[in-house]
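The chain below stands alone and is given as structure tokens, in the form predicted on its own.
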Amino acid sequence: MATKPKVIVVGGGLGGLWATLRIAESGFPVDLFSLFPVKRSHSCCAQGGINAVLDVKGQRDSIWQHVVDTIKGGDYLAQQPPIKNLCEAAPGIIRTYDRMGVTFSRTPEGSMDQRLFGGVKNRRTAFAGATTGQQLLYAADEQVRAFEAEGKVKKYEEWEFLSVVLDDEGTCRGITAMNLVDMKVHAFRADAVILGTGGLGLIFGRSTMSTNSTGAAASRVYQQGARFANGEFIQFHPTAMKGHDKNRLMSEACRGEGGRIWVPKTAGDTRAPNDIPEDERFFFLEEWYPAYGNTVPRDVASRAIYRVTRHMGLGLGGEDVVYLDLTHHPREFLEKRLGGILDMYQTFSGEDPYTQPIKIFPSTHYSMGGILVGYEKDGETGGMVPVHPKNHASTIGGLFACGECDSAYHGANRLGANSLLSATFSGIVAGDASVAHVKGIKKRADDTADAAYDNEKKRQDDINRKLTSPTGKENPFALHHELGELMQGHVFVERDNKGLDQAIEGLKKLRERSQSMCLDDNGTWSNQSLSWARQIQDMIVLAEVIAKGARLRDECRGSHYKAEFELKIPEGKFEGDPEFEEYKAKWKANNDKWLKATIATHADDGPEIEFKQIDTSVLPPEKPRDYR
């Protein structure tokens, strides 16, 4: 009897685990690959919560409002039908997690509690204290382990994905991966592959992401032909604790629970924060955005902090730091709802966040862009045509993507607490889509010639051999430092074309230098330098996608901000005022030109960029994004 079609899932975060669950439940075998033990996946670092309309607070919240907030939060740039599907599925996802045993925080009456998050006016975020991502990840992994015990799932932990194996028609028929213990490369057959490999924060040097969030896997399939969408849209989280090794997230839950962001009104004020009277404090978010105050979306808050520190010179001690103040809350309240976050701050800063404000500044946090999904290549024209909106297929046949490495749900800026939701939902969708795919295929991976696997394995072995030969001179760790400095210096919260031109030129030089690296370890056993060197090469390729997309997009939208192209809302003017209507006309003209997805195709000398129209059939953008 012929064996059943097999699916390979790469990545053990929420997206990968849910894809694995759906495939195994459908009766197909799954091989699950992860760089590290699944429970260490970056999903466990999400702190604040997960969005779903349950309306436990009686605020008359609605799924439609969740759709509106998500589309508006993304500055209208996301394809809208998938967002509608996401928001409609959210309540069922929460109830499923609840039945799986996730310990969501409860009200004194026993109802599931929900907190406020940025970019919304309703309490819509379910949470498990300050460790929501960890609780969801562990619950999903527990379900996968049941299938693993039955032999339906096989885990490959401590394995690094290197490439997909393509047949003569360019269809994905499996992967190559490297065992991180003995550093040997192996080829694996599969009838479909799902990539759920997370974000790319390490391209910016320090970020709030795990130190394995390099984006290398997404870069590798991009270099093999998958299109990459909206790379320039990188979320800079407004409230992060700066560190020499990495930045640490101070969750948006801090703002949602009443945290207030401020600086002293007088530059150079050296008094301790608790010695500064409230009337001498500048609560700039509350003053500039009174409708939302401290819960404006992340891109708005990050730019406001940047303005206060870099342009107004009001950063604490003249540095890039502002206060996030929770000290007006009782310690018992904070320990119950934010304890995990505040204890981490105390551990790494040595300061008590229960009695004095937290010091924060924006940090690279999330990639709204990613592998283009929901479209496929037209065989006649070579262009892209949409497929079913629930399909997470990439532009490589047989390859799907889910989680942060896809481009489906967030547009120009991600709404807070939509990340755990989109990771879960996209994993479900990708899992179901891969099952439908393997049920309908006429040619199996088992029918693919051995040469396809042997040739791809040899290509990967050759890359390793070149990197471990002592002929280069560049240090991969020094190259990464230079990459981070370049991206932070020119492709950060505020951008300009002169700086982006410098970044693009600098990245080209880094790409050339990365082909001549010298490793401090040339061994064949647990060689971390080899793995890192490969990832550096792939990070630089994606950095070029980010920088070139930013250079070509001459506007301000979501996280992408160029001051010279900003359309400023007339101060003190609102809809109906002549000045506002004049501004709105300019905004509509800008949308006609720039409300398009940025699509990158790999070429040897850098990315080739085209722009594709956005599906706005759910909520046509009729007025500007305004949080005043």
Given for the second form:
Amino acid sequence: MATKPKVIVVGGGLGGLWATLRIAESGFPVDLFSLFPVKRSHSCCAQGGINAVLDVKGQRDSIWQHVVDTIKGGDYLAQQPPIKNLCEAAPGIIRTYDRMGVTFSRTPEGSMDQRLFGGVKNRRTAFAGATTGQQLLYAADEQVRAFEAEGKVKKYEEWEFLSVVLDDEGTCRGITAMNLVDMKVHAFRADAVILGTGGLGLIFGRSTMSTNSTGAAASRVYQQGARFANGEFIQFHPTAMKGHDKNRLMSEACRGEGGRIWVPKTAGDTRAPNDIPEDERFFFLEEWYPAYGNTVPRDVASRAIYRVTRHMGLGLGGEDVVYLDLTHHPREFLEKRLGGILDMYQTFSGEDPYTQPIKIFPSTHYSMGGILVGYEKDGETGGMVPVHPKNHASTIGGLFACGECDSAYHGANRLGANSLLSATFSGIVAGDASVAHVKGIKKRADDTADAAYDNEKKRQDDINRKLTSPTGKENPFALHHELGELMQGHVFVERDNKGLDQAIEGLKKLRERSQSMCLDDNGTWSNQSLSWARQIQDMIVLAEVIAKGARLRDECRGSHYKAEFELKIPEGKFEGDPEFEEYKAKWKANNDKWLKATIATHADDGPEIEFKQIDTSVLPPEKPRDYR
Amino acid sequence: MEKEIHFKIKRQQGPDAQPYWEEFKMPYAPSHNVVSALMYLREHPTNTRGEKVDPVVWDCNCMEEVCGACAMIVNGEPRQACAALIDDLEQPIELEPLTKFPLVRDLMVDRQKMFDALQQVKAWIKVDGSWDIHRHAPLVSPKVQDIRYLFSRCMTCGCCMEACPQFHEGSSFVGPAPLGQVLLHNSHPAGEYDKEERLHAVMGDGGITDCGNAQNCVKVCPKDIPLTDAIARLGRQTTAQWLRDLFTN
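I have the form predicted on its own already, so could you send the form predicted together with the partner chain?
Following is the full complex, with the preceding chain placed first.
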């Protein structure tokens, strides 16, 4: 009797877990691969909340407004039809999490509370203290564990995904993965593969991301032919605290709950923050953006901080550091709403955020771009057909992507609290799509010749052999520092073409050097140096995609900013003013040229880039983003 | 002399190898934690005898004390290494792997036992499916929510298991962390429907009665989860369940 088609899910964060759930519920076996026990995935670092229009705050919030905020937040760069489904599904997703037992914060009557987040005017963010991601991750983890107990899900934890196995026609028929304990490579058959492997923040050296968020898995399938979209769109979160090992996120909820961002009005003011009177403080976000104030979107806030620190010279201690002040709130309120992160700040900084302003600066935080995924448009609703094998399908047949490693929903900038939503939703959609795919499949992985698996395994074994027989002197950990410096130096909050050319040149050299490494550990047992060496090679390849996309895009959009091409909103002018209308005409002309997705195809000497039209049928770009 | 950070690390190449201590020194910088220092050492893996050695192997991920990966014994205490600030630690800083779990290599252990225990106690809420049924769970009072939130932050790091004298290789005791999860799930309005099943899972051999009330678990929990309160409450619930079982059978 023929066995049932099987799906492999790689990555056990929110996206991967939800995909796993959907496939298991549909009655198909799932193998779930993860670098570590799935419960430790980076989704647990998301703090502030998850967006969904529940309209429980008497503000007449609407799903349409969520759609508008998401599209405009992303500066129109996202394909629009799937955003419609995302926002429509959000309230149901929250209800489902509630049923799964998530400890959402409550109002006095026991119903779900919602808070304010950036880039929106309504209280739309459901939250569980300041550890929302952890709580949602655990709920999904528990549901998957229930299926695991029934034998419907098999976990491979402490396994590293190395590549997809492609048949003669270039269709994905399985994967190769390395057991991170005995370091042996194995090939696995599957009728569909879903990547939910998360972000790539480590490419920028230090970021707010977990130490395993290297983007290596996405880079590997990119190098095998999957297209990568919008790589240059990297979110720099305005409120992080600096560290040797990572930059720790201070949730946007701090701003949502009334946190005020400021610097002393006088450069070099050495007084303690609490000694500086209110009228000698410069609340620059409140002054420049009175309509949204401190809750402008992240890209806007990060650039404003740079304006203050780099161009006005007002950063604390001459650095890109400013104050995030919550001290006007009572301790009890803060403990309840933001306790988790304020305690973390206290632990790592040794300072008391309940009585002292927090010191923050912009840090790499999220990748809007990722593996290019498709969707089937619904002619009737203008959205996406809810279940279809084209949804979240990569350009490699049989390979799907969900979560931060995909490129959907967020365009040029992601709104706060939309990532837990998109991770969950895309996991659902990709899981359903993979089921639709395997139901309609004509040729099974079992019919694929052994040679395809043997050859791919051999290719991976060869890479390991080469890395563990030293060919040069490069230390993989030192290469990572250099990569980070290059990316933070030239591909950061503010970019220019001269710097980007230097970055591209520097990355090329790094890529060559990464071919001649010398590991301090050449053993065959739990060899973390080997795993890291492989990852650094793949990170450099993806860094080139990011830098090249940034170099070619001569405009400002969302998180991507080049001063040379900035279209400035005329100060003090609004809709109807001739100056504003003139600006709007220029903005539209720029959209005609640049409102396109950047699509990268791998080639041995660096990425080849083309641009692809965006479907803007849901909300045509008639109005520029304006948060004043 | 320049300030240094001095480590004494218990190493072991693999489960069957002999353990040994190795010392490392590195330049001091403010606001280092144990993991950021280990990251420096993996790039410069030279011990105090001047020998170049294999970089130390350890687990980490979030670096914010929410993922539970980097638990190890730091100066005799089980804790998250990322939240152990060098400035707060007496030197030489002694690092050892958790001892209650099978060793993989150096500071890395296999905590699969804990995840198996979550399966054993059925630490999940039964739902009809992952689809929307167009209504929320029943209301939860803010008071109950506050208590549930204390337990829902358990990151399965294993510190409480390490500190518990009753949890070890020779015993079948499920350990404090999974017991906390029983209380968490039994206190949800829908999770309550399966309360009996979860209580039965911790009533037999290796269950709640194996707790020796040493109170070590609460002392080391990095999230201050009131594990002993949970165990006390569960103790009352299981007694009541035992009586109910007696009368219904």
